[in-house]
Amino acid sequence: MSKNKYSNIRKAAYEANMQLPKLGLVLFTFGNVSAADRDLGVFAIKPSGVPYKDLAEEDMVIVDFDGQVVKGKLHPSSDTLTHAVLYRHWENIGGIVHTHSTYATAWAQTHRDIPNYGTTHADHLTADVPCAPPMSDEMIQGDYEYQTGFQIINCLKEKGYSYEEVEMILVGNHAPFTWGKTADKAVYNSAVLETVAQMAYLTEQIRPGNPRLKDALVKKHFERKHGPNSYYGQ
């Protein structure tokens, strides 16, 4: 593939999604990420119904913020105008994650969201995971997959998260969208919602009615990743 200006999101794109199935977060051809460049007002996306065994870098399309083919031979994901309409309303973000992994979508199936019952949960994120309601008829009869960036977006608001602090949700009766400043990061991000969602079901199974974490739990596995004095890592 001969160097453009779309290299460098073509290569985030495909490596992003190739980790999927080795994450064991898609089967067959579900699933898509996206990685977008903010100066090009442009992103990459997985095409549309192609196995993961035969993507190739160049099969990645890039598409514009409003949804449409700029560049690529294939059609684009089923889900292009959902990453569009995120990117368009979220400046900060560079990748998005779409996946129909096993635990999160049964939770999203539920319309529940995945309560904060452990500190791994609470390393990641001092909220439970938002399930979006299921969309409205109007909504479904009109443009589905645009409707559905709405449906994300509105969710958030109306619980009073910030979309850089919430980096994962579930869609009612659809499945998980996770969001990141990379696309690495979105897929990390989609990993840890799918084994955030298993723990919260297990715990469920082994004691029902199980309590939540307590707060300065919350705060302190929270605090010492993410927080103005954090020490994890190196």
Second form
4 protein chains.
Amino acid sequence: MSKNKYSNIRKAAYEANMQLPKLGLVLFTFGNVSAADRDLGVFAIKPSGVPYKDLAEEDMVIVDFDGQVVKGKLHPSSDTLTHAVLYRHWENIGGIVHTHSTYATAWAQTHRDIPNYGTTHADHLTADVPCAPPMSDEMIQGDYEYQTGFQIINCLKEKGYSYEEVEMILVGNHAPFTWGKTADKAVYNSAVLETVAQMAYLTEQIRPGNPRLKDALVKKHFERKHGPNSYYGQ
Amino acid sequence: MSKNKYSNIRKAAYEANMQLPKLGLVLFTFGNVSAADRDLGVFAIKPSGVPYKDLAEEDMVIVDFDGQVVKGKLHPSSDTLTHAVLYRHWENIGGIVHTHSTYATAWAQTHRDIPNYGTTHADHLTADVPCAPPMSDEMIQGDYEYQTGFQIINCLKEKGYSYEEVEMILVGNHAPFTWGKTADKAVYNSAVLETVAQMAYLTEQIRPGNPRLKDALVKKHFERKHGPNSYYGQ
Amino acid sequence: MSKNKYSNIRKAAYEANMQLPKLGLVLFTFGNVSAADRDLGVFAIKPSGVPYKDLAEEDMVIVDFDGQVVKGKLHPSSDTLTHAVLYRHWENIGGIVHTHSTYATAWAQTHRDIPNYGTTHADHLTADVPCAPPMSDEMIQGDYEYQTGFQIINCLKEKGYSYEEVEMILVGNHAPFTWGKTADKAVYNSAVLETVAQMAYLTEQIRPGNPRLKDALVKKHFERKHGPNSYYGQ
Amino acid sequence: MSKNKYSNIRKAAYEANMQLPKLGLVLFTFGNVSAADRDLGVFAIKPSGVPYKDLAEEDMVIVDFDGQVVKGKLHPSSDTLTHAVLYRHWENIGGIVHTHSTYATAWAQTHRDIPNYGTTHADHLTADVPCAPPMSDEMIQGDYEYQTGFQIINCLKEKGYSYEEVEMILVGNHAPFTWGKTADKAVYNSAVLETVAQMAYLTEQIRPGNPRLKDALVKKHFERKHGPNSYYGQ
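Mind sharing the form predicted in complex with another copy of the chain? What's above is the form predicted alone.
Whole complex next, starting from this chain.
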């Protein structure tokens, strides 16, 4: 494969995409990952509708932050404009993942935020996982994927969350999006979200009306892994 | 294996049948796929009761649209007449799948249609997944598999659905059937149905009384993938 | 390995035991299969507490229908007396399986019969899967595994079922036992039971108060696979 | 790898840690196992935040029972102090496991003990699986992992359980810990706990208000596997 200035993000996007079926997060082509290069102002994203088993590194499509294809022979993911909007507005993210993973999607279908019931959740975010409401009919009928990006941004804004602290969201009636400093981190967040979604579902089945995790525990676990006093990892 | 005019559909049927265990859609022999050749007026179908691990391409049985065996040493699937009836009446389908996949079968056992709760569903059909009611005792005691075909056709007719738009159904108390332009597409539909069935189950557990997806979103997602303005895929 | 008159049943029991982890029916050593030789009046059974990965064909223990070890260096399964009682009383069975498979065991823990909700069930038995009540304290404190055999036999008798028609049972608060003409068939029945148990669980979650399958359908499906007019298989 | 006096526990800890992903008990790095050497007064534990696929035997960190690192280049697991406290106070254990396995963690999130509903549970412990309540805010804000150890010890004490009879616990809102004479046995207990947690969840779904296993059966099954009259295994 020819080397060029996009090689790094093509490789990152390809490898992150290939993680999705291994982690059990996608069926067929129901998902996509992108990886951004901030200096070049572009991202590499999965082509639309290509099965994971047929995917090659050189199939990744290079797109700018307005959603215009810069390089690539294939059509980019139909969700490309959502990725573009998020990269344009959130300057510190380097990767985005969209899946229809089973438990997270079931929660999205209910329009409910996923309550923070335990430390598996609190290790990753202090808030409930937010669920953005479905868009107005006008937005849906208009530039749908573009508006999906704004729906996500506005949901976080309204709830007062920073995209650097809350790296995952459910889009009501649709499915999850996650992001992070790298495509790998965004994939990690997708797997965490699916696990947290399954545990929260089971928790409510075992004990209807279960209370959330108490604040001291939320704070402790989040700060073990994040911020100036973190002491998890090497 | 000897080449003959049935080689193509035997290969298509064999390969599609072998996808079922890989996709986790069958236990033992609880499923079958057929692939039709419209010009020859026949289809190739799995032999009855043969485990997938023992199945060979040449075991596929060639049957005409009246359900008569045209070529093959083995007995065809006990569901062969259901396939024959569908091919006879629906001239644009090229493949049919029957499984007892876990979640779709559980829905069939309740006689409930699967409500359209999200875009994973709406990407594939705008309607709820219909569940045909169990047959009358007379029909069951008569030519059961033949009548099952008509039960499916009549259910779609009564609900006003086209078989080209709705490519999947539950047969009440029994299990799902799916179809499509090719055997591969019918297998794809079986896997989609199982996923949609699991997500709808979880959705109702997480939020009893959950509302359906709103019309604008149903329309948008279906038209992203189907019809003149579709923009999904290559 | 030395050939002797027990080679056939040792091989049958070994291979059937090794199917259990492949079918996802056992964790660690939580299960056992035996295979009987009616002419010799003995059966081969898994040794007690040996992990499947360490199991060898020659480890199978040969036991007579009174539960006495006839040949073998290891202790037989702690459930050996249950197997012996069943072989002694049911002269047409050639294999028995005991597992703690997840869904079947959950039903056993509720003391409920598994209702016949669909054709996946009816293809294999017309009755609900019976659940034998837990034994009296006296029976438990006495010769427990021996009494478990009688508990199974008596449950079928009281419900008026033949062991040749109903080849599976739940033992209340404990777990399932299945049997059949061969050890292979008994393993097949264990996998069918686990699937039927999962589907019935899901069915009740999706629609509480769900009705059973109607009689005509029960009869039709059972007779497709069993008896003089069966037409399933080769 | 250089041989030294810690080789045995490094190997035991490494191999036990590698069992966790194989048994489906961990996602990414969400778990850790330690193995103790009582003569040397130290244990080997997984380094913090290292993915299982990158883990090597020599990465294990040697720590004393006060939680001080004795040997090793990497930071030990963030849960190291919990392990140290348990080893310090429970002199007959040789291995400890912490996971966030799905079903056990869901129960922990509800603060409920797992009721003893069947023999799969009773084969391993006579009591309900205890759930230690979340700690006070002061304990959480203080030396959290150290206090977690005492929370576990105190929960067992208050319930009157011996750590040699009850080898597993849920920490409220957090996740399970298990232990045993060896690291291998502690891993075994983690897998048993996850299975028991799933079965208990299903049991309550199938029959809300389900009664516990009766005493005679609890006693019988536990004593089949434990104590002077046990007769399970070789």
